[in-house]
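So this first bit is one chain, no partners, the form predicted on its own, shown in structure tokens.
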Amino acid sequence: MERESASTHATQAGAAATAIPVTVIPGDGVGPEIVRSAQRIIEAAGVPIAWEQAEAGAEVFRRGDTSGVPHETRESIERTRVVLKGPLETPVGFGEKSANVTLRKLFETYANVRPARELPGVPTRYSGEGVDMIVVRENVEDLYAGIEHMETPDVAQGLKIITRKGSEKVIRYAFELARREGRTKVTCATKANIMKLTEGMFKRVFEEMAPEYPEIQAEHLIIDNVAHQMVKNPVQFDVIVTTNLNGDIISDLASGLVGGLGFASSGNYGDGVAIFEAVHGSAPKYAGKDVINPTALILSSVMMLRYLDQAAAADAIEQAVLVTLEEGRAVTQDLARQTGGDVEHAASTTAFTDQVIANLGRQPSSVPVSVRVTDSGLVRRPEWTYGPERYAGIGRELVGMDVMVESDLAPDALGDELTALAGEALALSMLESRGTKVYPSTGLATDHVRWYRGRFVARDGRALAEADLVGLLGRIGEHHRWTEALRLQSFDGEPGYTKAQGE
């Protein structure tokens, strides 16, 4: 992916430094603290950055914008292509959707990069075992798209929704990754064995895709034994693609092996633009009390300072920051209580920045110089392998309709009523309620909760028509309250649809 920006930012030795255009986002909580702190370190080191501050997250909700993030930031990023971000409050349960995830899909930064990796003087159960792991999560689709409907007053439903078209890209990418650092082996971590057409999807396109890449060896496992053997043995990992929900939780995980959130930098890219911040939250308990610890933001401008091709600088700023962890003077609240420190002495944020920057042009003695890092941005652009000639190509067969129905009446009554309803194209199948068939009946019980999935089907073979469907809708709803329907396809005579359990 060759970023339009990526040769102009480039400072040449003598010549006089151009300032690069970067939106800042302070964000909530303890964001502007973090921020400013990195913020500080990077002028130190010498980067020119003309900084556009912009806002998103809370404040902007407040003043009744329901997306998190007004016009004026949005033309700001779409100026810079380049984001530095603080942590941005979410509701949670309740209220607008979550304003860093708008800013992803907004400006499709599809690869969320969290490198994992033991750091000096962070203590953990795995201190020896070399753990150094990215974690590449797909950015914006599965739930993440946020479609969510009430079935009926208690039965909610969340689309998942996972596209050929986003598996090919991120995956393209963690493989571009790992051989643009040498890394080894890439493990696609799905669901694949319980959602077989969603987490399906990524897996199978992950195998249609590893041969490209003969040098490096390529694995899947069920995302569950991920986690498992994160836990178990860590150091076997290199680099990790999954989906979206998976990899927020298991790049979680992984924060957790190095010494938790307050070191877990991360990237999101796209297309000519990144978007850089913390994994960690806004801790607003925290805030303006000058105590959290910095290290995942500044670690994160380190990898949007290699995006902008400041390898340099960004160099100097790591190794800066693993000289501080290392020799352990300036810690802060966090890392004392993991080293069994001085809790109430620690160091505030503004102490451990002072040292970051006292520390600028020295090198930690106990990790190499040259650490392989996420540079990211020249990654080849994804190539689509259904391109519209390949579409068009494929079969597909209209072969019936699942219709949701919210019903107090019992699986038998339902399901003979239904019957009756079908006409004379389409004849129900079964009826299921959560996944599990219910009729015709297996002799088992499963709890009733008033909403049920009746499957309808080509009587005979029969070629189906859309009035066929429509009329069947027509007929179900002078009885019954239907919720949604969804048509039945085959695509080159493979069933577009799973079947429910016991069908």
Ligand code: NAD
Second form
Amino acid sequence: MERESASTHATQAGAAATAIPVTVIPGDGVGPEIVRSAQRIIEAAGVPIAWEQAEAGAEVFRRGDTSGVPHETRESIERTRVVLKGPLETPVGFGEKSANVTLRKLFETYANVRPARELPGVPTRYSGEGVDMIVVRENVEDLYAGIEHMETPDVAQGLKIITRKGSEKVIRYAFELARREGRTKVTCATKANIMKLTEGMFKRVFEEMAPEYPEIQAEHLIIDNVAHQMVKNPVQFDVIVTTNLNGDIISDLASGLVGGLGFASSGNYGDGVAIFEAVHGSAPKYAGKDVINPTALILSSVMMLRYLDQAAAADAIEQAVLVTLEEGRAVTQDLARQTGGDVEHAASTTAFTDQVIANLGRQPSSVPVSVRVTDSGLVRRPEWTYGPERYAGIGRELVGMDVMVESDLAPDALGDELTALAGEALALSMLESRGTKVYPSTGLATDHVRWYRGRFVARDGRALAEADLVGLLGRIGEHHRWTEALRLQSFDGEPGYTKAQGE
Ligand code: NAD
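Now show the form predicted together with the ligand, given that the preceding structure was the form predicted on its own.
After this comes the whole thing, all chains and molecules, with the earlier chain placed first.
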């Protein structure tokens, strides 16, 4: 099987010496149909591509590969560095991780770029207003780091990881994209008011970097307000850059503003690797029926062609899609349903594809010419350094430890016991449950669960040694079940931890 596909590729590549190698993953459900549609259109537009057919998703999981992305597929992507992929099913439940997330992480495609732009022939509540925005979502970190633990049988914890480096890469990408496309504003969307260290870091990096782009207006908005503003007045947005989970949600919101999942395209960009896919999933109920709307994947393949410096073909395909939507001679089921059209006689995936091919070379009458979404020419600017020299000069101090404890004791009783166990170097400063202080008692009606965090701080500001932390855990462990310990550090005198609510 492997040898067959490798030799097929060799023959294809041999037949067209200048062909651009691209890994194509048909994917699950409706994936093969929409991928085939995009491939046919690219071929009709005359772009020579040597497709390397590769597998990922449901069938791979079924064979027992828990990553969903087989070795041969990884090798193909390492060779081609460009992927056009259909949706991949994510098994529900414990165990397997999403093959989509695995692919994005393996190849460090840190910027998920999702344009949302008004389309002709696709009526929405905002038609005529000219919605035209790009959501740039950090694609690797945040809660998607997937570091989750059951701390007790009833308490689950997920770690939100935000790094300066990860933030810098995607924010740099967003500013460069804005500059390249001649866009005038970048909005940074975070929840920095609540998550001061994680979302706060993203906001700080944005504010530090913005002066490098004086021609671009840089603003920060709280993510919930962004959601509100997107619905109220979406045309105010140009480029939005945001953390992974925020971006997941608002990029879907953005798709909804311009016609929904059938039209939402995306590119996942890393340094020298890019993966292009529709935003939607495998829509299993429509699989094999030739009824799905292929526009989202076709527009994703337009992004791919721009990335491959095939601007003329990209423009031609994009214009042909816009003409097809504008004229409405081939309307797929989903759009017919949205517009109250004739669903029974809606165009098949194949008929829609044929119409786009027939429209190659034509220009739509009612929309502006193409907006370019590409990173092929993005100027790489010097990045901050993350070598040891950066960290050598930062003063750090060990000032205490947070210890998570599973306990059936009431807060007062546990607090008194932990106080007695604190030892000479440390003192228990407070106990909290689910982020809210419960000891010393605030006298308020605070609920708690049988999982607490005890905050131990250095007594009288004394310097702490490793042995103080280890000794404390040993003493607690003799009487209680501790589940996690976190060092409290300060960096150049700034506390590297937040306070509990009420602390
Ligand atoms: P889905 O996007 O597959 O389908 C949701 C609904 O949206 C469908 O029932 C359909 O009515 C509509 N729809 C989606 N795409 C359409 C199109 N091109 N044309 C017309 N209508 C369309 O979402 P889901 O049902 O939540 O997920 C199904 C599977 O897809 C799951 O296994 C999920 O994990 C996976 N998924 C994969 C990706 C990806 O590969 N990037 C993204 C999302 C979901």
